[in-house]
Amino acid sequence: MKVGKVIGSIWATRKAQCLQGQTFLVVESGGQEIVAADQVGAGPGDKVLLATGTVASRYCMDAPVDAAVVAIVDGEKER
C-alpha cells in the first residue's frame, strides 16, 4: 500500500464495460503520478491510501486497474 495526494482527475468517454461509472483520480505518490480508481469519493488535495497491483484489481471487482484509492487519510501517527 502507498500513501499519496490527489492532484487531479481523468475523464474517459469510452471505457471497458467493467469500468462504467468508475471515477479515476491522478494521485502523486513517491514522486510519481498514478492513475487510480476511486472507491471512497476522494477529491483534489485529499491525502489517500492506495492499494496497488492484484489487490487493487480484486478490490474493484476484478476490473483491470493497477491502483485503487481505498481510504482518505485523516491523520498520521508520528514515527
The other form holds:
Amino acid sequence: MKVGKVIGSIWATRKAQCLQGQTFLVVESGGQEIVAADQVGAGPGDKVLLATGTVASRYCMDAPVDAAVVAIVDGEKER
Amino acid sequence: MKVGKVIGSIWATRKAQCLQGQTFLVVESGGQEIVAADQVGAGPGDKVLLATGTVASRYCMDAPVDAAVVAIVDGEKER
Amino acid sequence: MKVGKVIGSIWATRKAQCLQGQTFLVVESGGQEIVAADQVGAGPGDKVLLATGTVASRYCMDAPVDAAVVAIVDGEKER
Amino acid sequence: MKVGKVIGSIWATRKAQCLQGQTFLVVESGGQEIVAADQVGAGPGDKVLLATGTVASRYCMDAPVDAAVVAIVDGEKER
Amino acid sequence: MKVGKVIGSIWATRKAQCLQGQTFLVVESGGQEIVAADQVGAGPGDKVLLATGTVASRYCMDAPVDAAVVAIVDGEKER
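Could you output the structure for the form predicted in complex with another copy of the chain, given that the previous block was the form predicted on its own?
Full complex below, order starting with the chain above.
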C-alpha cells in the first residue's frame, strides 16, 4: 500500500452507473497523482493509506475502481 | 485510478471474439498512452477517469481488457 | 491495454504443463519487452493490442500467463 | 515478490472496519516505500519478503490490503 | 510475462505456513530483482519465463506468492 496526501477531488456527471454516490479524491503519492474512491471520510490535507487493484474494488462493493482510501494515517514511526 | 485525455482511437478486425462491438480509445495519462475500452461514450479531447486491471474487465462484461473509461471528468477541485 | 509490435518469439521445453501448445511472442511496447501468449495468430512485425494481468490468464483458459495478444491493430486515428 | 527492509510502522484510528487489528509496516524496497500488512511478526530492521496485489489480500483474510509480509528472509545465496 | 535470469535463491524460516516447501529464486529481469516461486526446477544461470500477479498464486496452489517461474526458455527468435 501507499501513503499519500489528499490534494483535491474530482466529479463526473457521465459515469458508470455503479459509481453513483462514490466520492473521488486526488491523492499525491511519491510524485504521482492517483484518483481514489473514499469511504473513510478523508479530506484535503489528510495523510491517507491507499489500497490498489481488485481489492479496492471489492472494498467499494465491486464498483469499477482500482484505488481506495482505506485509512487516515495518524502517525508513523520511523525506525 | 488515473485521469487522462482521449487523444484517438484504434480498430482491429482480427481480435478476440469477445471484443466484438467494443470501442477502444487511446488515452494519454502522465506521459503514457493507454488503450481503454469505452462504455461511457467519451470522445476525442474528453478528460476521463480510467480503471485498470481485473476491475476493468469485470466492468466490460468480462471481456479481455485491462483498462476502461469509467467516467468523463467534469471538474477537479485542487486544494 | 498497450499497443506493441511483435519482434520475435520464444520457446521452452521444460514448462508448466498447462502451457503446452501455447505460443509466446516477444512484443516491444514503450521501450519494454513483454512476452505474451498469442491466440489471435499474430506474426513478426504485427502491431498488436496486449491485455495484461489476470484477464490475460482467463482469456487463455486460465493458463499461468499474465499477458496476451487480444487483437491485431488495423488502424489508429489520432485526434 | 520483492525483498525489502522494515524501516518503520504506521497507525490509523479512522480506517476500514475490516482493518481492525492489522499491523502495518513501512518497508523499503528498491528505493520505494511500501506499506504492508504483517502477520509473520516482523520488526524494524528485518529483511522481509513481500507479496503484493490480490494475493496479499487473500492472505490477510480478504482485508483491503495490497501488500503483505509473507516471510522473514534468513539468507540469500547469490550465484 | 518477463524473461529473466536466475541469479540466486533465498530462504526463510519464519514464513506464512502455506509457503512451506516452496522454493524461491532471485531472478534478474530488466535491471530489477524479482523473487519468484519455482515449480519447474530452474537453477542458477537459467533463462526463465516469469508470470506475475494472481495467476502466479493460482499456479502455486493459491500460496501467497505474486511471481512464479513457469518455463525455462530454450530459445528466442528475434525477427
